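There is one chain below, alone, in structure tokens, taken in the form predicted on its own.
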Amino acid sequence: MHRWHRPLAVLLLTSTAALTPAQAAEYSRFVADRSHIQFAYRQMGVPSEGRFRKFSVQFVFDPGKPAASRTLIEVDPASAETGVKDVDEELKKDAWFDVRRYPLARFESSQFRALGGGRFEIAGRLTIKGRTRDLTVPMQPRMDGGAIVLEGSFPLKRLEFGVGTGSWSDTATVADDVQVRFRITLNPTS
């Protein structure tokens, strides 16, 4: 009996599907156009919706040694976009997000861990702004044809990134609470 089958019952039950033993493997070339990174934010009591269109992931998963597992993922927030030009353009100036001086985000994985019922945590560091924050992001991985798909969201307070200062400061105008929303598509490794 392999010593993976019932940890890999236990660990990769999705709501849609289980990961059989045949499919754990090991995952890392990323699929862009299967990929987003989104955002959703209040803007003077309004929901509003933006995505990144630009971003990088080395991102290496093996459902099977989920402490083997690491990513850096790389956003360019000049790629903002939010569907309104003038908000799109507001956002690269400098109290936003300022990319001039700041051409990247980046988070990179410093842990991997199982929850169980088919979820992981990725621990690691989220920059923005040149400020650093330890985040702890929820995922869930699914199947779709050979390859995985890694989705989850988490909350972040922009003004702890310093996204939005002077007068955008104020959270009745722009909330201070954002909701990130990822789908990170993986191949097999070859």
Given for the second form:
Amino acid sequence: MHRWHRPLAVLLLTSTAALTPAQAAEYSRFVADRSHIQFAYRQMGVPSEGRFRKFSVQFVFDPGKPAASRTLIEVDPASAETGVKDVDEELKKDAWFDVRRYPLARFESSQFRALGGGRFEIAGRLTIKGRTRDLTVPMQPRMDGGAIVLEGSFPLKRLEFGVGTGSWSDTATVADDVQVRFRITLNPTS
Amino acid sequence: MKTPYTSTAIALHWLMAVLLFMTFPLGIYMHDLPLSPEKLKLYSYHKWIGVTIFLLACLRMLWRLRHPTPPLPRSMPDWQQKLAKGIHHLFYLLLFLIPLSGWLMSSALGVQTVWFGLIPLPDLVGEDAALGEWLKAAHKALNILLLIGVIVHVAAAVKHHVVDRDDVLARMLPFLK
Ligand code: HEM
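Having seen the form predicted on its own, please provide the structure of the form predicted together with its partner chain.
Once more the chain from above appears, this time first in line as the rest of the complex follows.
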């Protein structure tokens, strides 16, 4: 997994820091330590959260040219972290992410669309545990220093991806609905 | 015959006794289970019943402050009177502290308590694994104390009824009369 991450180039960005998204050109250098992918769910009515510690991001985003934007995000499901050790171990097993057979979940964009008001929509395909679904993800970019921060969230149904099978498919215990929240920070293409 | 305990006090006593006989064995049974939907359910039931006990204990303390208990039989030796009252006071303390330690433990371990899956209780402490483990040990120790107290309490009640043949059990269990 490669991360487009060249810290040295950050120093060169001071001159572009004041640019607005509309003016700026292309952003593509992923800043891992200012990015995250989190998920929220409910078990027995208790709101719970987790995150993926490992994921790789290839992203080209140009606010002025959405059609030229694209992304491929790959997530290591074995890196899911909920704060409860037993749960983290359980998530690796066959009934959940089955990480031995499906070591990567991925999202690949097919189209970026500007929605107006500074908002965008990414259509693409999400693959978890070998099952692929079409997905449309709303996204709101904002500037942070010279970098652009892409933030959004979308709901998904874990059972559509076969995540939590067998006795775990009981949605009265663990809800079917999972909300995914992401923040992807990109520096301009140098 | 006079009615020494109010019916409210009697109802609260037996309601809490039943709930304790549910949640105590549940606590012991559930914590060694491997993670499963069953375990998540049992943990939640344990917490819901525990929180219910907590609220009933608060109610009961308020009631008790306004409605003193009837005196114990004069025939009881002084040490028995002291022991009986001491255990009753210990129960009030434990029925407050045990659920409280469970609630705080859950918060410290990063799992909010949501009463009956509907009413979220505030997390009074933040996530803190070390504090969580400490509270878990406290929860367990307080429960051992409760178990010892309950054994003495039940044994004494039976002894009053069977050996002393006084009305100590009957006044809390009116259908014995
Ligand atoms: C009067 C009420 C309660 C009683 C009698 C009670 C009793 C017990 C007992 C006997 C255990 C087993 C201890 C052990 O062997 O380690 C236990 C464990 C536990 N209790 Fe309670 N409990 C009460 C209330 C609560 C409440 C209100 C909560 C949380 C909101 C709670 C959370 C827990 C948890 C999480 C465990 C398992 C700890 C572990 O994972 O080892 N309890 N309880």
